[in-house]
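So this first bit is one chain, no partners, the form predicted alone, shown in structure tokens.
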Amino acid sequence: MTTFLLRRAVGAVWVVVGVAVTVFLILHLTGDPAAVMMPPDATTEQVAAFRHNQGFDRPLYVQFGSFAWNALRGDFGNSLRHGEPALGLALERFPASFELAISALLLAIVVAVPIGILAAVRRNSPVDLAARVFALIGQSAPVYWMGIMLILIFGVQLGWFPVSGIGGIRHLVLPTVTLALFTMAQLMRLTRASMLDVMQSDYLRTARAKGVAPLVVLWKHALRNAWLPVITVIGTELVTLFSQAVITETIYSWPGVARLAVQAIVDRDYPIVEVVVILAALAFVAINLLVDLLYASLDPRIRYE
């Protein structure tokens, strides 16, 4: 286990380094931020002074070396737009995005997994057909369209929920449902497919032949083995929901880090974009490591040498 953790830790470091290099190069190849940050009537001297103060007039490798050294100390520089530390701004918006992503993931799990199991058990029944139709709609309907429809129906027409801003539980309902629909459909299809595959296994037929109760066969034998691919998707979806939250946060004016990152890309606010992408990479490798460790508890056949 120790060797496995060390190997994964080294791999995680290289992943984060690769992400940092990639995002740095891509951002600096998009153009000069002075063209966006400075007013249209700025003089050539003012633009040159801005580039010098921000260090954009230095060679690219010098800029990256300075960025990497400061990032290791937790200093990603100040936001070009807000004039505040980029890391502080991202962490300030992170709780709102985390709240939305966790709510969406929990809703997707609570709804999709039981329905996926039921659809597999009652294959080709009306329940199975309804689940497949819902999964098809959930994965094909654009997120922005679903969000607008939910706003028009439940926010404007019925007036049940607020349509913008952050607040109590009622403010969270519509953004959560909008963000959860795609993940819900994906988990539903995966759970159904995984359960169908496991239910055709020889050991389940043997258990039934020995007279084991159907519920015991389902919950103790089938579901335990069908969980592995589902757990993998659930782990990665938590990070994916942060990237998918861009449209949802924009539609509902949700003050999250995804919305901050989109505005930073438009403004060419390099420090904000860099810190958000690197934090997302750190979260991704951490969650993947956690999922790998969960495998051993779910499947005793898995051992980390």
Partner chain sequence: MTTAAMPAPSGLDERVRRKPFLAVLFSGFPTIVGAALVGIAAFFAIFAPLIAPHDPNLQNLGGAFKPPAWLAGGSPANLLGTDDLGRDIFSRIVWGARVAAIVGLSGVAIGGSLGVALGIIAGYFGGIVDDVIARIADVQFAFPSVLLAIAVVGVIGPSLTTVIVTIGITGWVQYVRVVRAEALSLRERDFVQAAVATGASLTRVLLWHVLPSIGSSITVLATFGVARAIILESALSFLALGVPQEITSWGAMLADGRQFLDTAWWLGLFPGLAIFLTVLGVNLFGDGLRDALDPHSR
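We call the rigid core whatever largest set of C-alpha positions still superposes within 1.5 Å between the two forms. Residue numbers count along the first chain shown, from 1. Note that the coordinates shown come from a computational prediction; the quantities given were computed from them, not determined experimentally. What changes on going to the form predicted together with the partner chain:
Taking the form predicted alone as the starting point, write out the structure of the form predicted together with the partner chain.
This part shows the chain on its own.
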């Protein structure tokens, strides 16, 4: 158990380092940052002065070294556009993204898991068919189109919900549903498949043959095992959720961190891009470590490994 967790923790540190290196290289290898950051009418001397000022004329590994050292102390530099510390700007936007992501994830789980289970238990019933059709549509419909259609129907035509900005719970409804749909479809499909797998297993047949009550079989024998792959996927699903959030936040003008990142990329505001990507990676590995812990406590096979 300790080895398992230790290995996972080392892996998590590596992932964050790897992401930091990747984002740094993408931003610094693909052209001279000074040239793209300065206004087009800047003189050569001005660009050179700026380059020197920002340290872009040093060797790449020196630049990365100082970037990494400062980042470890929480200093990602100032935003080139806003002039304030990039970390502060990103953290300011984090709660809004967190609120949206968590409500979307919860909505997805609350809808997908029970329906997935029901679909597996009542295989080939109308519920199963409906669940499969829904999963297929949810996985095929692009999130930005779903968002636009939801705005068109519930915002513009019916006028039930506000379609942009942050506010009370009513502002949260459409973005949450938009963001949840894809994950919901994935989870529904996976829960159903996982339950079907478990229900065909020998130990379930044995339990039934022994005369264990059907609900007990379902609850104690089937669900406990079917949960495992579902929990694993919820962890990795968060990255997908972040990718989808980039678009959802843009459509609904949601003041989250993903939208900040998109704007920063367009503005070439490197410090912001770096801090957002690294924070996202940190959140990802933290949640996956939690998932591993949960997994280990649910599956004795891992504890004894």
